[in-house]
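A single chain comes next, written as structure tokens; it is the form predicted on its own.
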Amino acid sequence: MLMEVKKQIKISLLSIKYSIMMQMLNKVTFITNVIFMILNNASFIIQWMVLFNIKDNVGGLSFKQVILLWGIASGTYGIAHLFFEEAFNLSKLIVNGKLDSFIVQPKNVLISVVTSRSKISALGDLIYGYIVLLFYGITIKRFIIFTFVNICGGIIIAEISIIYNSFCFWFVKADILGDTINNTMLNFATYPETIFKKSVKLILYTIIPVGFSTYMPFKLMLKFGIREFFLLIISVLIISLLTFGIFNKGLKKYSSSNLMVSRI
């Protein structure tokens, strides 16, 4: 069992590496995409600078703390799209019957699918996250925690996308739901949790679980606690089990397009 897991991880990492290298062939496009993504994220600092000139804090958070929240939102988004880009395109593969080439391979179907392509501009999001950490104040401890919470948050974002996109196994138009949830999570992730009412917070930890992907990691960065640390890990494990369960159940209803595309 352990050998199979190690083999799957190795294959997935090679697939991601191959996808990134293919996009790096055009160095000008690669560098441009990364730089423009960093600049795009940095442009939002201006709106917060204007707001903090009017108010001393937003939801009890200082300017540096709000920017850190943006850094985590950017970092988790970067991880999700750099390593699991096809999780956000899963609905199209299901509806168009293009999972055939993954099903016939002796590998885990879901992992093989979501790691088959990378979004290179997401590297700019990830780099921006660490630039923000430098601005906030970087230490070895903060660097390790920041990296850890980014990985956890990125996995959760990808898994939530998989869950909602997997509804396409049952409902053709479910891709609209998946896209809506992805965009909503991204929008909520850039605003402090403290500005929302309790009813909204309930939604943000259930239907749109940005609370687990961004707010919980943010709290760990502000004040590391063993309880919160294990709670984040447990959240990732539970959502992972739910993700694989829903996808595998839906896969039994999958209808092939009979379009076989070979994969290396």
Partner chain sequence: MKKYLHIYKVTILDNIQYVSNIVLRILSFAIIIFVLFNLWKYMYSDQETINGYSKSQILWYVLITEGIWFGVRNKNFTNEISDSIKSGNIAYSINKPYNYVSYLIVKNLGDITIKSLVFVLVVSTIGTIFIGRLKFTILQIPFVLIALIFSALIFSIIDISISLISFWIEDAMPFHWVFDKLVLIFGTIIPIEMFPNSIKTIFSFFPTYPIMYGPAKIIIDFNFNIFCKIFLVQGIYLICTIIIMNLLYKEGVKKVNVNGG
Second form
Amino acid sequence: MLMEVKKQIKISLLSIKYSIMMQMLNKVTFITNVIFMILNNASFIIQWMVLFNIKDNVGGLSFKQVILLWGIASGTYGIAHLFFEEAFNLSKLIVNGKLDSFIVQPKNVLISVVTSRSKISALGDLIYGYIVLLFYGITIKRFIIFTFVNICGGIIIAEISIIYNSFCFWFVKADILGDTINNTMLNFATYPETIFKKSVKLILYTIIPVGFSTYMPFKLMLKFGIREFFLLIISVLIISLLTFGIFNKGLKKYSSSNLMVSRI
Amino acid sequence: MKKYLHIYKVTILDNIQYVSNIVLRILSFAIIIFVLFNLWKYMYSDQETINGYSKSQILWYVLITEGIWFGVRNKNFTNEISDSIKSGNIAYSINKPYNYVSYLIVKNLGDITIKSLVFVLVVSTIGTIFIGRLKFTILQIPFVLIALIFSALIFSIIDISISLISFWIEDAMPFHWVFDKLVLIFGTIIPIEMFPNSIKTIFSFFPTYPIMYGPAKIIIDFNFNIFCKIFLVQGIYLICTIIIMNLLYKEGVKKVNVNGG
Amino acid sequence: MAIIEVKSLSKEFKVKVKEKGIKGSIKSIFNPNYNIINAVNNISFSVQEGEIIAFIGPNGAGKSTTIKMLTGILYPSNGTISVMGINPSKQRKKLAYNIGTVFGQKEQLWMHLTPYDNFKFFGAIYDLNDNQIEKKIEEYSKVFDLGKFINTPVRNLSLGQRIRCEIVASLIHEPKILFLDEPTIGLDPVVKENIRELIKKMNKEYNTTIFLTSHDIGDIEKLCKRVIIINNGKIILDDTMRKLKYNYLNKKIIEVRTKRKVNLHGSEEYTILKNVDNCLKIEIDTTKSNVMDIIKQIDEDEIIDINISNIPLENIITEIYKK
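How about the form predicted together with its partner chain, since we already have the form predicted on its own?
Let us now look at the entire complex, which starts with that chain.
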């Protein structure tokens, strides 16, 4: 059993490596994309500088803290799209019957699918996250926590996308859901959760789980606590279980009925 | 008569597939607005006015600028232009018996007509329900209309002009990026009055001013002087951008003729 | 024991039926009507290990659906499938280790990698260790003659070279069965011939069972000893190639070149396909008449050249499709 997990990890890492390599073919495009993403993210600092000119705190956070929040939003986004980009394209694969070539291989279908593509500008997002950390004040402890929470947050972002995209196994028109959830999570992620009412916060910890992907990691960065640490890990585990469960159920439906008759 | 009815029916049915696209856009729009409203409501939690804007005015401001952003942008079209230049297909379009750039402008406007009308509706609805009525008189409508149409024109012309850069550089994306950022950051979410004094004058020259700030200001806080100023800036921008666009096209076409498409 | 055993296999799809016009569109959302399509309708066959079998039929006949069920992509609605003793829908992963697939229209290889890197990747998917992979790569390089381009990125290869690599990638783990879906589509005749040779070699050296679908009659004719023809979800023919070619359509074509135009009177025994200038083309039904009898009807002094041939396989199959 352990052997199998090891082999699965080995092939997944290989898949990720090749997906990223595929994006680096044109050196110029690669570097331009990464640098532009960093500049793109950095330009939002101007917006926050102006806002803090008006008020000395936003949602109870200082300027540095808000920028840190941005850095986490960027870092988690980077991890999700650098390593698991195809998770965000899943609805199209399902509807167009492109899962077949993955089903035929003796490896876990979901993992094979999501690691088969990479978005290179996401590297810029990831790097920007660490630049923000430098600006916030970097220590070894902070670096480790930052890396850890980014990985957790990134996995959650990818998994939420997978869950929403999986609805296409049952309703072809559900591809709208998949697209919306990604943008929505991103929109909320760069703003402090304290500007939202309690009722909204409930949503942010359930159907639009930015709370788990961004706010919890952020709180851990501000002040590391064992309780919060374990809460994050458990969240990742539960969401992962949910993801694989829903996807596998959908895959069964895919195999037993086949959405598009035109694929015959 | 019957055949026109038929064409009309078929066109509507054809467009129904685009309904889901528009629904998606309205959803994305609504979410961004929701987040921004929460942000500004927080900023106003212990103030009545900031830099001359009341809470409801700033909310309307954001609603209108984002509405322009969503209603006027036409990335598909501008990408198509870049692609056709890169692939050389543009050679076919140049030989048609009409002015190519005029054709581009008109086509773009046609594309965005329905979208922008939808967003006018969406903006008015959301605004009236969630913010409250604006101090707005019917007399303002012609001025607002002019400002909006100019704004859409300037926005389209600049977007198309940037795509024309594909004649020289393979990837015009970075330039689109820079322009988008300029418009977004400097005056879409935050009106120019709120920027620190030192930067305010410079921003008046940025494209955000005629595209975003102008129409929004005229809607929420109209006075004739402001309108004149904005109209002037829009006019200058319009003339300059048209000239630049035509220049780019002329030079670019020369290149095509030399290389054979 | 047969390596593939299919019994009473059926697959049905429910398709929404939409009535015309706007009313119909609305109705289909709230009270949908379904049509049941029997893509595969109660078919049975078995394949022995080492066979090269052609599985053909017109478009929409149910070929791809059957292959998808054999490989575990689709679950059957009815009936049983046993591939190497495994039920594909229940033990998909276990089966995956022992089969190879090449779908002509879908590439599996990483375009920017070399064939060598690709083979290492696929070897890892099938849990081969580095030594095993190296050995296999060397072996197949020789057999498939990949030496020249094994280190060139796949996207820089010609179509023929790429298909060769796709086949090797699907064989890296020495599967017992190879499923080929339109492998020679888009290839020029020389390359096609090359690929066919390689497939035959695979079969001979490793006793790999080959399950092939193709619209190319040449593939079928040159490779397969056995043919299953499926149409409208049912098997209409399951026989050896030999019998198909020589016995199924008992017709022969006689082409005669004469010194002068020959006027052959019409007869029930033969059909005149062409009678232009000095060329005469006749089709005869061998169950009804004899080749020599017909030829004797032509004055032998007039005959310059004569050619007796079977109906081209393509026509035979087209006839069968039409049924």
